[in-house]
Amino acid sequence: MQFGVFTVGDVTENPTTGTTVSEGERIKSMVAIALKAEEVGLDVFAQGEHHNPPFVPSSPTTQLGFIAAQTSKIILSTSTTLITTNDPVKIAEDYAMLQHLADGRVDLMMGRGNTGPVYPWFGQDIRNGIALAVENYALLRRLWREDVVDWEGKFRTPLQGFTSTPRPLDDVPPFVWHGSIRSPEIAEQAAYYGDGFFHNNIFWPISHTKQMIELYRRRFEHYGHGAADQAIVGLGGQIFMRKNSQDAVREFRPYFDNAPVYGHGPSLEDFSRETPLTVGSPQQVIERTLSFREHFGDYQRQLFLMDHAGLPLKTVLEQLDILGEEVVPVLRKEFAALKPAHVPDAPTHASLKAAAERARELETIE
């Protein structure tokens, strides 16, 4: 089981002080969070991609490359790579480059984002969102797996004899998760290729998340990648902790009430009841997270959102200390004890490389 954090990189006023960090400060705070995540023993740091205020991470590979140079163990990922509005050729090249810089500690999550205006900014039509996701990803897979590509589609100019450079590290493309909150077509896409499916699991009730994951598992098995319970599933989550739950609620409430996404909407109590948001003690976070398995089955990756809504960096780093010292060690032990032997771990570069080598050996024997 992999545990980590993801960030959306919002620049939001701190409601308790009335101050707002600069874009530069926010960018550097995300670097500090990634370094802290490795220090406390987390497995994954993931950042989003946005091209509109109040968000700053418009160039994920730039920042992840900078983080890669200062870390040695943590997997660097994205909580969204916009497969719809990015050129798949550029994605292929950028993330292969990052693979080499990070010695393989890279995977990424394809998504369509949640900002409609981004489509025309990059010359696309939001009405083609699903079709873009399907076509662009089909091309991306070929660019990573074929040395020379001839290709023609609907949404970009044709390619003739094209080679994407650099080639993936060890000829092993980065593992891909497909992220979606509400689109069954994306769960289908993940299942078709045998890729991972990541449900953000932040804004929606358990019943909806369960439907999406069950669809993905059924279709994963249908396409012959393994049993349904062997499908590769990731979940998001949102937490805020203090030693006792009353202090956590009291401290987090003003940030919740003024958050850019759900602020001025449902109460903290209602939102916590209807979604996975957990504000309380470390033990409450442990119990709530363990309960996800009861609804969604065994899964491979759990990422937490911890740094949004204007929370100061000092507070976020304190949260990471609690997560790494008091929560994740218990979750690792409990999830490991519950996981059946036939359920795979989350793929890594090392495991994918080993699988590719075994496949080549079998081809040689045959």
Given for the second form:
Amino acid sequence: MQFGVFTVGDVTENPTTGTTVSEGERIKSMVAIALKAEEVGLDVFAQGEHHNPPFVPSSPTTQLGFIAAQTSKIILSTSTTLITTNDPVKIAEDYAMLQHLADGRVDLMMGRGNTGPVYPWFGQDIRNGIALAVENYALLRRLWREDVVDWEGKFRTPLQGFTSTPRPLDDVPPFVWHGSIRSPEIAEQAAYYGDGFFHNNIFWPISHTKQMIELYRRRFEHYGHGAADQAIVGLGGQIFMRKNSQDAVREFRPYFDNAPVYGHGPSLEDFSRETPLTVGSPQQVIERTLSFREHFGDYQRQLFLMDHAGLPLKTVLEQLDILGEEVVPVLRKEFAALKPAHVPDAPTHASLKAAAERARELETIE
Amino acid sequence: MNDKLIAVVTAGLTTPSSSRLLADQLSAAAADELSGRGITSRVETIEVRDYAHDLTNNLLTGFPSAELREVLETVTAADALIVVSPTFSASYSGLFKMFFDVLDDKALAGKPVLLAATGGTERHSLVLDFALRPLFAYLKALPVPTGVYAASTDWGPNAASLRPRITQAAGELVAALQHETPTQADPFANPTPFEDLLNG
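To test you: the structure above is the form predicted on its own. What is the structure of the form predicted together with the partner chain?
Every chain and every other molecule in the complex is listed next, the one we just looked at coming first.
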């Protein structure tokens, strides 16, 4: 099982000091978080893509490339890549390039974005969100898998004899996750291709998340990629820890109460009951995270949101130390002990490359 | 278990409120009317005031609390709905509207609804047809022709004239309820096959 962190890259006022970091500081703090994630033994760093304030990461591959140069083990991913408003040709090129530079330590999570105004800035219409995700991704897949592509669709200029360069590293396209909170069509898309499905459940009740994941698993089996419990599932999580749970609650409450997403709404206690938010001791985080498996089955990737609501970098780095030292080692052991042998790990470049080689050998034998 | 479920959504703020008083008379009249036709029924009355915080939280977080989810499901599952709002600033109250803002916009499609409102004077009575009726038309509900508006005087000197309006509206609701109401397709049970999505 893979453990990691994901960030949306928001610039938010620290409600306890009234100070706000600059865009430059925020960009550098995301890099520091990624380096720390590798240092403490996490498997994945994923970052969002946004094209409007208060978010900074409009150019994820620039940032991930910079991080790739300073790391050697961690997988670099996205949360999410906008498959709706980006040109699929540019996604194919950018991430193949990143794959080469990072020696294959790259995968992506496709998303549609959540703000209406972004679409017209890129010449699109939010009402076509699903149709764009379907068509653009179908093209992206071909660009990574076929050397020469002739293509015509509804949303983009046709392609004649087009070759996306560079070709994917070892001719193995990056693994793709599809992220969606409430669209059954996206769970269906992930199932159809046998890709991963990530439910960013951090702001959602279990009953809802369960419905989406069960749909994905059922359809994954329907499309012949394996049994439902072999489907590739990822989940979000949101935690804040201190040795004593009361200290964690006291320290995190002002950030919670003023957070952009849920601030000025439900109490920390109510929100913790309804969603995966866990504010408490490392042991409480371990127990809560282990309980996800009981609701959603054995899953392959757990990402935590650590750096939002104006939390200072210093605090986030302390949180990553606790996560890496006290929480993840226990979770790795416990999840591994519970996972049946037929449930696969999340695909990596190495495993996909080996699978492609086996497939070629079989062809040669025949 | 062939009970007809009548859900009542009432948005009065005081206890007791005149909206609740009207709601109880309307639901009792509808139950009487059903039993007169040999149909058993049960009534679930929802005081929106009890969910005021949950409604705000739902708007901010995008999902209902477990308690609110339960009442939204009751309304969605009901065979017929009675709604009562106090008149605030020439319309339904903000709290009343919040309930229907967080309810799925397909939840009331084809559902018979009795529209009712309360207010200080008779001069606001067109709130039924100028505010409530367009809202429920948008939600594709089937509001019955007679709405019931009760002003302060309807609880005193004019009580005798309120009664026939209640009976009339309840009769219309029961008549509408005996038609089949359409059921909604479940997108999780029956997703659109991906080939159909690919072919646009």
